[in-house]
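First, one chain by itself in structure tokens, the form predicted on its own.
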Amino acid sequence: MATVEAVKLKTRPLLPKFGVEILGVNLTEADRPTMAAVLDTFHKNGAILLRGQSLTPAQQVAFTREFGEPETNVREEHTVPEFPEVFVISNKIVDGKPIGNPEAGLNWHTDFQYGQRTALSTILHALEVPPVGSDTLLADLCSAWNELPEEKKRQIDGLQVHFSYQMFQDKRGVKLTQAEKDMMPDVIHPLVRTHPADGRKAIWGLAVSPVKEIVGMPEEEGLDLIRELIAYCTQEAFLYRHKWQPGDVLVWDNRCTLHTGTPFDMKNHIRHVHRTWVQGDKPF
């Protein structure tokens, strides 16, 4: 039987120490050894890019299952009919109604940090993209940890962050049902996370909107520390900027990255993207 080692993927780096583009692989035709090599490349590099793909929602869900169980979306009004795992990020209007969320992800965050089991990976498949803007920025949190002064490492390693999905939605003016509140209780996660694949560390518990506090610190002092660390981790030295093309599939590892989208001219251009998440584990 073929093994991962038997398949040599052609790749090129996104950054010197982070992420790779995988060349010459069609995800709808990949055999089992090739798909195993794709997954192995993902776990070792923090992000993978495959251009020129054409995935139906069913095919995207099937690809997502290669990484693990697809994560559900708490609110399903912007998901693909019959495929609740597929969230639509779009400013398209169809029959007078928006078919997606046009502003998803326009701030620094890690997906599903407010869940008890956070998202392992995020998979975006671009169907339509504007000519300018709507880039995705990925920050390499392992390199950021490695370059952090030792004194700062000692200060933050072991700190715990209080995340609140309900507070996050309250800030956006969204009123949750009791069932949604019960589904997403407040959680405590580590500020510095250990990657289960190989033990590398990342400055991980970084966000502003869903964070209530750093446990044991005055609220504003804790939020100031998080803002300081976000500014540090999103320096150009740790940053990959992805400029989208139709057909791009970008997969990043939420255990070691921070990301944001950038604005674009929504009045004159369309961004239409399908997003899936993969269920992860409890950070440690």
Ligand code: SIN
Second form
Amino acid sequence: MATVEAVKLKTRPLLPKFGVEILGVNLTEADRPTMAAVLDTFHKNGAILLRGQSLTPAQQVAFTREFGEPETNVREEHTVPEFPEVFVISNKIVDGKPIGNPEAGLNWHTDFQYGQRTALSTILHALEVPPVGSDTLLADLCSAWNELPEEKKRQIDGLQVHFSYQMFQDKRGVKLTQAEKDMMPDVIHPLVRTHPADGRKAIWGLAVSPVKEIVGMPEEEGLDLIRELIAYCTQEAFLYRHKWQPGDVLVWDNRCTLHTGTPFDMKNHIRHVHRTWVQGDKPF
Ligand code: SIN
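Given the form predicted on its own above, what does the protein look like in the form predicted together with ligand SIN?
Whole complex next, starting from this chain.
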């Protein structure tokens, strides 16, 4: 029987120590050993890119299942009809109505950080993209941890971050139902996280809008530390800038990356992207 080792994927790095582009694989036709090698590459490298793909929502959900159970979206608004797992990031208007959220993720965060089990990975599939702008930026949080001065490591290792989905939605003017509130209580996660695949560490609990405090620190002091760490982790040396082409599938590992979308000329161009999340676990 073929094994993961039996399939040698053709790859090239996105950054010297982070992320890999996988060449010559069509995700709708990949056999089991090839898919196993794709997953193995993902777990070791923090992000994978496959260009020239053409996935229907059902095929994207099937690909998502290769990584684990798809994560549900708390709110069904802006999901693909009949595919509640597929969130639409788009500025397209159909029959006078927006069919997606055009501005999802325009700030540094990792996905579903405010959930009890955070998202393991995020899969973005670009269907239409503008000629310039809308790049997705990924920061390599393991390299950021590895290169942090020892004294700073001692200062932040063990700190706990208080996330609040309800506060986050409140700031955006979104009124949650009681059922949505019950589904999303506040959670406490570590600032420095261990990757369950191989024990590598990442400076992880970073975001501003959904963070209430670092436990045990005055609120402003905690948020200042988070802002300082975001600035450190997102410096050029740790950053991959993804310039989209239609057909791209970009998958990143939320256990060791921080990401943000970037703006584009929404008046004159369309960006239409399908996003799925894979269920993760409680960070430790
Ligand atoms: C996200 O943060 O989920 C999306 C980022 C992007 O659209 O580039």
